[in-house]
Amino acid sequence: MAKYRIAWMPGDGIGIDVMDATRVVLDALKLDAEYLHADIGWDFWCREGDALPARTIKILKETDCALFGAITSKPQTEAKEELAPELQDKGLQYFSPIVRLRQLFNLHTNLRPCKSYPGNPLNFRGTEVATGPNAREQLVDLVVFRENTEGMYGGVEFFPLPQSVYEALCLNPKMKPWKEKGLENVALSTRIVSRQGCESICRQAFEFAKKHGRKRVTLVEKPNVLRETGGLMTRVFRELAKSYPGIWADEANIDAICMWMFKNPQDYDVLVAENMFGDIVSDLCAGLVGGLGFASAANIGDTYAVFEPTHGSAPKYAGQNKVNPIACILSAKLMLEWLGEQAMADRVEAAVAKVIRERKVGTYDVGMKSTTMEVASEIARNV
């Protein structure tokens, strides 16, 4: 019997090609594992009206934890257009089945490492580029903690606006011009935070910080604004502050971080914020380390992981064979992290960031010709 059972979730799109890619670094590692092939994605949306059917969380359910590739996600309005025949007019939602996993997991913590390595063309660099062969590369090493299962991507949307909804957030007055508009007009997202979700989050940022020896900790939030989600974490985040003193904490808002971090973001270590936030500011920190053909992520609960790249679907690249496989490969290093397997982990890291110092093979977003399982057979062959 393996030593680990890994239920293995393609997806969509370029979703199936990357996974592809990273099970061939995985086969050179010899990881003691069996793979356990899983439905979810648009298709299945499509075809039965359930994106996360329940055959694959009962797969999850038996598996240690899992490796995902990607989703395609549409509008409600398009999601209900492209379900069956059979399927129209039966009063089926669409949600996200990555989100949905998260929260029927309790996968409270999204970890997300924004990291340069030398060679890539894409890194960002500082002024001193121009001043010619004495330019250096401007490294970046920084990880994102985004809380998982709260905020604006809770999921709890309204359109039209219920009359039963409205009257209850009448309680405040500023609720009132909205019903002039007519409700049927009206739209209504919500972002619920709880204290529990907003400790969780930001403690195990500083804890993070305090076992690898960073030395600072950005809440990336918007209190200003949002005083009162805003401000709940804002208050969380202060008081947990105390009680790591070695440790630098600061507060940037969303839209300022956003300018700082592409200015001097070797300035940043670790950074935390609400679900959307979080999203956001992540990509920004891919945009700085080549793009998302370099960033992974860790979906992470008490008991259970989800690990994925945090690039989409992107539909027509599907099948060519042509897209980054790093940014899965590096979710699969940090699968092989929370396995226990950390010099597995290290074999994989070393090797892909020798692939990308050697610049020798490597996808067109890196101007290079090579083909996925040509980078992904490189690295292989590294590991």
Contents of the next structure:
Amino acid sequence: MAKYRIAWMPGDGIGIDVMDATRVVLDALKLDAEYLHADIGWDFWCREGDALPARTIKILKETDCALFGAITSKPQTEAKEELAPELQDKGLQYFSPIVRLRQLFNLHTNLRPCKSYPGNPLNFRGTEVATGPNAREQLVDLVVFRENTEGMYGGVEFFPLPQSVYEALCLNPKMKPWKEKGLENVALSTRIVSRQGCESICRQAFEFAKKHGRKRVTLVEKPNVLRETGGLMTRVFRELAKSYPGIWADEANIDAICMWMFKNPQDYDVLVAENMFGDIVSDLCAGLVGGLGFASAANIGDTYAVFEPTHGSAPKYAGQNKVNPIACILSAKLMLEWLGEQAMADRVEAAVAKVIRERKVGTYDVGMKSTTMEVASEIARNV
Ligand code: GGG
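The form predicted in complex with ligand GGG is what I want next, because the block you gave corresponds to the form predicted on its own; please supply it.
What follows is the whole complex; the chain from before opens it.
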């Protein structure tokens, strides 16, 4: 029997291309694993009315962890229109399978490392010298800890609002303008956070900083406007910071940090944020280290984890063997670390860094013409 059982979820669109490429690297490493294919994504919504079928959940429950490519998600109206004709009138609702996965398996922590590898032509070159001949590569090496199950992406949303919710809300005098607009014209997405959720994500950010000798942990919030949810997160962060005296704990508003990161990204180290703010700031960080083609992610729970490139399914490039596989390969590196295979993880990262530095191969996003598979094969050759 293999040492590891890994759920293999390519999803749809370019998810399939980058997962095929990643497999070449894992096979070169000779990871002692059995890969179990699991269905997820748009095709299963259209054909079966469920983007995360029960059989997939069963496979996940029987494996150590999962590697996931990408899926297409569309708003409710389009989702319903694309359902197979025989499913159209069954009152099915589309739910993001990613959000469902995170909630079903309590994958409370989203870890997004953003590191620039020297030689990547897309590395951030600074705002002051960006256009001149002296434009210098500014190397960024930061990690975002994003709370993954609560907040704005917690899935508590209504349209139309149930009468009872609407009436309860309308007891609040601040709801007057909304009451006048009428129940049928109001949609609601909530931002609910718990002390436990805030504590868990902040503690993990501090623990990571302590373990890896990182000097600074920055909370990304907006407590001056989001007084209750942002306020709770900020109080928890400040309280926890007292237990980590060697680490500089500071706070930034989400809007301000987007500007500061763009000016001085090398100043930041570990960032911690609620679900939506973490999503926003980590895409910004990805932009500083070469874009989504280089951005890996881990969704980590207490006993299970799902690893995925940050990018989506980019349907226009699907099946063309064209997109950058590095984000997915670096996600596999995070998986190896989580499994305790640090030496293999280090080999993958070193091979990725070498291939980027040498620039013998590279996909269209870095201005080259290699295919997805050519890049993966070169990385595989170097592991
Ligand atoms: N690998 C990440 C991915 O596939 N992202 C697509 C996405 O964010 N879809 C929105 C959603 O389903 O929540």
